[in-house]
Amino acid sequence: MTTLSQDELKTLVGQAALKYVVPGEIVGVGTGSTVNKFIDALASIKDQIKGAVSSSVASTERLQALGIRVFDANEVAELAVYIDGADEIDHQGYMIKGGGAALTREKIVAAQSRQFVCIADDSKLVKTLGTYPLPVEVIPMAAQRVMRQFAAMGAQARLRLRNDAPLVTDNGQHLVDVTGLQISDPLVFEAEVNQWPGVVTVGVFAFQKAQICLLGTVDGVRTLTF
């Protein structure tokens, strides 16, 4: 039997979510390696769509370089679908989601959409939230304190940095990955950390969570609902 690559199951499930699409309708597209397999794939029923709301500069630039025209958020009231990929879902479909950097505005995008399609391969799939390092947007002069805090729950937290530098997002923020959790109530974690001053965006996904998840897998595509 031919295993897939991890590259061969993003490729599945990016074709796969096209069916979620919804015809003459404006797409929500969420940011990352997954996703860029949706985007070459939605290029080929592009005159089907309207368009796509962006939840980054690099999504952004891959959907226009394919000729999909890109909307302003506040251009549109609401979306159809958002499809985005995850760092890790569990089997609630609750994520964390931001090793891409691009949470705040992922979460953005989602909140506008009637449903969330999650596209993965099926090593993000977890039992309990927190093995991947979680990303938390921050105002810079919050970063240290927003650690300090982290630490106090028994977490180990750092600053994220490119090229020797905190790395600075699309929103002009810095981000703090937390490792050393475990998210057992994905909802009450994501309300508290949103309440503790300068944080921007935590990158749980509990209130923007997944309807259902489109799964790589050795033996194909396993459709999740929530």
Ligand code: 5RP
Given for the second form:
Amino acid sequence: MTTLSQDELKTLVGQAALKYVVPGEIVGVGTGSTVNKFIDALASIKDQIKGAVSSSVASTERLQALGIRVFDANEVAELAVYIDGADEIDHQGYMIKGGGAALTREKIVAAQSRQFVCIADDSKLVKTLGTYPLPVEVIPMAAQRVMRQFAAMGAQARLRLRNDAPLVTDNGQHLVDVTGLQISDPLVFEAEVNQWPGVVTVGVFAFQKAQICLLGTVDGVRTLTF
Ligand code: 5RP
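What's the form predicted together with the ligand like, now that we've got the form predicted on its own?
Let's see the whole complex now, leading with the same chain.
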């Protein structure tokens, strides 16, 4: 039996997500290597959709390069479906996201969508969120204070760097990545961290959880519904 590589599993779920795209409508598009596979697949049906609302500069550029029209989120009241990856997803559809630094726009587009379809390879499925370093987008002047608040919870927070300087998100903000967490109640955790001064977005997606997860496995695509 030949086993599929992680990259092939991503291609598989990216293609499987086409089934959830509603003809004639605008689709919400996430960010990341799995979503890139979805965008490539979406190009094959681009004449059947109006276009996309994108969650990052990177996805916008990829969509446009393939001839898919990108709408500003403000031009669209509601989207039927949002397709995005995850860094971790649990058995309730709660997720950690933001590994690709796009969590804020991802949460915005997810919030304006009726259905969140998560696409992921099966290494992302976990019992409890928190092994993957939790991304938190912060206003730069609050970074140290937010990191101290995580330290007070017994966790370790680090400023995300790129080329030895703080990474700057599409929104002009910084990111901290937090390890040492076991997020047993994602709704409570998200609500709490959201209200810390200077936090723009916490990478726990509990209020904007997935309703469906297309999980790439050696046996093919498993569909989880939450
Ligand atoms: C980007 C994200 C991505 O969905 C997440 O990082 C998963 O990415 P990949 O598909 O490359 O594993 O949240 O901010």
